[in-house]
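Coming up is one lone chain in structure tokens, specifically the form predicted on its own.
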Amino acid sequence: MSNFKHHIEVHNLSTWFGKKAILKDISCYFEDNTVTAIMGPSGCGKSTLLRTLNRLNDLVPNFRREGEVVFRGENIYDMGYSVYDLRKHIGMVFQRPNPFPMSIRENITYGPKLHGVKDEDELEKIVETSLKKAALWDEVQDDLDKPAPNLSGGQQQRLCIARALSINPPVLLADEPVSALDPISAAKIEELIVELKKDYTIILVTHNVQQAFRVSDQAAFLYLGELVEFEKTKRIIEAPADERTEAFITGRIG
């Protein structure tokens, strides 16, 4: 276990791509075996501020940042922190479905084979042990051979949250895993974060407010750059401390 109550604290970050602001000041923190939902109108940071978290941004041309994103009690912007190692602690889940053209088998075992990996019955262990945690087991196992862009677009992102998986970070990031799938898929796909988090903190970019109420426990919401309120999902949805909130929930922004 973790000595940290929060795996990630964010203090006075404030972002920039060129001259344009998209953070503004923010300050928040994501619990240990919680899901938090990011929420907020298409423009207000939400993506940004996910990104942020494993360092993403860092690939976009004039991306600038101010404040500290703290990740078990070290600043990960400061210099000489390992970015590998980032990445090997905080997985990621896309909007789309991205699987590598590759087998089943191979894009779950990808990961672990960079991170040194070699014994092939570990390797077997890790492809179910991954799949298993992504509900995808039982569909897949006689197929691990076949090509995984051949998938469903729902088997495709639990392909991706096991790829994700199998390196067994502490914390996964989902931008808006579901908004690329059907109902079905996405109600699956929901039900399995819901079951993740029992060994893992997830945050997650969603525009649904419903989508959040179902699955998190915590809410952050953005408007302009700005954390208007971070709170209890139950309490922000049903009692929301500020007209912008409340104009979000109801539909009137969006």
The other form holds:
Amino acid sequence: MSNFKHHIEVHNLSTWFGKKAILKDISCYFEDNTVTAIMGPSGCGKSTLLRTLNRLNDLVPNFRREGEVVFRGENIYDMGYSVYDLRKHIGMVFQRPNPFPMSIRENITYGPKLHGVKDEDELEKIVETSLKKAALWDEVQDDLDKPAPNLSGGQQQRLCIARALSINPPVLLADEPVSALDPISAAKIEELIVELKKDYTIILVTHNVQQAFRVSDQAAFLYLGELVEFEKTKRIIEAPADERTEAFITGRIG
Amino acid sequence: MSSRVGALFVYFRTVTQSRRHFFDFLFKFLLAIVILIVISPFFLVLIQVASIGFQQVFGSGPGQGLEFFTTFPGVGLAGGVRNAFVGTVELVVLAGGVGIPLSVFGAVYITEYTQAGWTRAIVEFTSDVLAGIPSIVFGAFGFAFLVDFLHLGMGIIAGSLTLAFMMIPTVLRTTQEALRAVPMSLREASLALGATKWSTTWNVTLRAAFPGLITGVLLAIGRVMGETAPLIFTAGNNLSVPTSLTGSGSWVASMPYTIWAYISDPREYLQAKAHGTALALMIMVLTIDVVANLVSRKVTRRLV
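Having seen the form predicted on its own, could you give me the form predicted in complex with the partner chain?
In what comes next, the whole complex appears, and the chain from above leads the way.
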């Protein structure tokens, strides 16, 4: 079909919660090994767009959708498309750190075990590499069997990133991953995101323009469910084409 | 001493210096009396039961102390209530074995797999009503439905199933509350890793809900342990332990039933045994409550 490998494309996507239209006719694509920021004021549909990409919105009663989300050349909303396989390839990090009520080690091995990794040595290796990628290994390597909820907020969020990386998904979705954290932890995680784009395609939802500017390569600006602009981040921020984008960037709406 | 009297005098002058001060003091005083009345039944019951039963449970005469639990009823003073003790344990284990999985999985289905609506409302309404039904009605139902209609006959099966019916609404509702308290984001985190609904429910949601769940289960066990009325018509009685699952060999004694039977007997030594059994039952239920408390606190600290 297409010659893209892990490319996600969105074609004419519209969504509703009940009668309320959330996204209106959105088309965009996410390039490999880059960070794409989805920006916009609160309630503009950023998170909905993100959660439509791994079909997490399916859980919401009354959710309705038109249009396609194409992952590796297949529409993920097609009949018979396995949502479990999809989510194996698209990891997600949430707004608030949400470690499982288990030990640090179990948090990481949960995903691989689900997908059939049984070998103890291999699981051990996954724990180490995932935690190293998430820049948490040095802090927790001696406490792997301690309960994850005892970690600090920033550490928990990095654990959640490690957990998402444990099944090595080519695409990583991040829904305002630092908004609930203190500035120092936030900076660490931003650095981490830039580091990770070498190996992963990252889609980052943020309402923070500076953050988008610091970490993303291209950006989508959503306003009231419409995709207003979709361009290189630098271009959007330095020379917004639409006045709504400019208003958002300069802080007049938000 | 005199300084204390002095302090009391100062206090008395303070609270009587005006109407407002006095009424403030009066209500504080009345509320203190109310709380005394509220907690006194527990201690009165304990004193009443222990004053006669203590000798039975902790004494060293014939049929007392350890013998109270290890020997079957004998002639006169001899013998304990092993039949009742073992019977209650068997009944509760069987009732729990049937009732706990049914109510936990029922709660999982209702909370995790259905959306708010008619089905859920009906299940919640019926279990709330069921929880409020007097236990004698459960006994009568157990007799009419299990013993008579299903031809199970009196015995351990009918008795424990009736107790299971009684446990279901409580355990179902507490499990539901525990599941609801688990944040949605935990389920989402699991689903986003490609987990199926069932694996998410089993490995994450139920695990996070465990402290609340175990508390509900233990409290329900503690409650049915002391129920007499459901067993009167369904379990029969036995001077030994049940030897079969059907027929008269399956009749089973229980501690609450034994208390009721002994206490209404004119012989004084049997009344003493009733008090001993009551004390033992109270200790067992109290222990379960304390364990429920400890477990839920321990597990909560470990997990959250």
